[in-house]
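Below sits a lone chain in structure tokens, taken as the form predicted on its own.
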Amino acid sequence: MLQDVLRQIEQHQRFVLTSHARPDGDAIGSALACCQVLRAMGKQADVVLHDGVPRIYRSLPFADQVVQSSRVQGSYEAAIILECDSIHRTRLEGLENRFLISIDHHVSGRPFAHVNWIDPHAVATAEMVFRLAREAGVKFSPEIATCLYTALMTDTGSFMFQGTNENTFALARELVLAGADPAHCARGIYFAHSAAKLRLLGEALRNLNQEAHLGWVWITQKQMERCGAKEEDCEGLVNYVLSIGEVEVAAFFRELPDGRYRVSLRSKGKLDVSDVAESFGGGGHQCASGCSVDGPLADAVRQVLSQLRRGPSVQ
């Protein structure tokens, strides 16, 4: 499938790149790096994201070139959609009549595009972009390496998630040799939070619940407003629940403006949370997934915990 992607890149000239709404580190880093790879191949390319670049990723190279919009406008011939399983999840209008290329590493990835390169064995979409660039003969600049290293670091949970192996560190080594600075990348992600995020964390931890190996917290719209928090301030809060010694699976419930709940699921590896997320129309990784469920809160918690209690164990 990599060769199919390269063939289509050769046959088209103008590309728009995007990923899912509420982009995470792999979405941002992979899109930024892939855009520069295309430009190095002599193509015209731009990154368009519905929600723009979250605060902690704005120091990445080329982040200031990202277009935040709800619609793709321009004479783009093709769209490359990274780590996203449908047009709908980009929340972008204007993709429908373009040639679509999907690059995704999620086990829940779906072949929705004209060309679909889906590799669940890749530890991050950044790994696939790395392979694409290497196959195309593109030199890895320090800026491209920084974007890919940040994507790899965040999508592996700082190299802690299940699936991290010797190949992950071999890739990290290649990116460091190409100019990525691990300490600088880590500082930008883990030591650049807003005060609002820490206030929100306090609110969430006051709602902490635990039942045997399950732990969960929630945040309401009123709490978000009281803390002056943005949607991106919710990223990573679920990991504090997972840090409890006895907890094997953690869930974070965030109330949405329409009364539904966005649910972030994390696992230490004994339970596959991607299957649980998929049962609610979501998806993701074995150890990190997400979905949305109907409210009210009590119903949302009941539905998700019920699935987690009987969720598939990892063999």
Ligand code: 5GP
Given for the second form:
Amino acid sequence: MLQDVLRQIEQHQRFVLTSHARPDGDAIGSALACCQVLRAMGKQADVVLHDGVPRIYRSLPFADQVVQSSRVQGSYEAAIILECDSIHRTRLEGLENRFLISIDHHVSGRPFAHVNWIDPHAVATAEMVFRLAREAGVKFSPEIATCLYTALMTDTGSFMFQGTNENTFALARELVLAGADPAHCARGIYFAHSAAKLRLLGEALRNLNQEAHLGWVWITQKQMERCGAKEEDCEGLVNYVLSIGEVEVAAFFRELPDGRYRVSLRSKGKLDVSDVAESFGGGGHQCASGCSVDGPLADAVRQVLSQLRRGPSVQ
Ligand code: 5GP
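Form predicted on its own done; form predicted in complex with this ligand now:
Everything in the complex follows now, all chains and molecules, and the chain you saw is the first one.
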């Protein structure tokens, strides 16, 4: 698998890299690092993202070179799609007729590309990019290490999520030795929010609901407008619900402009939320998944909660 990806990299010269729309830390960090790895291998590489780089990731090395576009143009011979289970989720046009390489660590990862390297045992896609670089003999610059460390830190919930193990810390150690500064990386992510995001958090927590081990909140388009918040400001709000002691599973509903709802699901580990997200056409991991459901709000909440209630009983 890794060898197939390396062989294809050797056989092509010009690459475009991308990930899913509304990119998270692993999507951004892995794409930026992989781009630098390719360049270190003498290849031409660019990162194109439908939504660009969210504010908290803009201080990452080379983030300013990311092209925000809804279309891939140019004479790229191959596309590397990271942390994403379909062309559709990139929301990019112009990928269909290119040679596609997928690198993903999701359990729900599907082989949609010409070459698919899917490893659900990897704690983050960043771990796979790390292995790719090491196998290719690329030296880990402080810039590559910073991007990979940030991806690892965010995708493991600051080394707190299920799945974090001794290998995660061994990888973090390698990255710190290569020049990633943990305090600097953490500061860029956790102390770099907009005031609008905090106002939005206030709105969301006003709508806090709890039923036994389930907790949920929602945000409407009107509330987002009132707070001057953007889509990316909703990122991570679900974790505040999960921080309640009795809550085992948290759900966050965000109204979309078309009246549907984006749902973020988080679990402390006793209930697999990827099953629930997949039952609505979404996906993700056992402890973090997402999907979209039809509105209005009451219907969206009812549908998702009825699936969550079916999960194994929590002691
Ligand atoms: P979030 O709640 O932060 O949007 O997503 C949590 C996790 O679930 C991420 O790993 C994300 O990639 C995955 N995810 C979210 N929405 C979808 C979706 O619609 N389809 C799939 N396949 N995965 C999703």
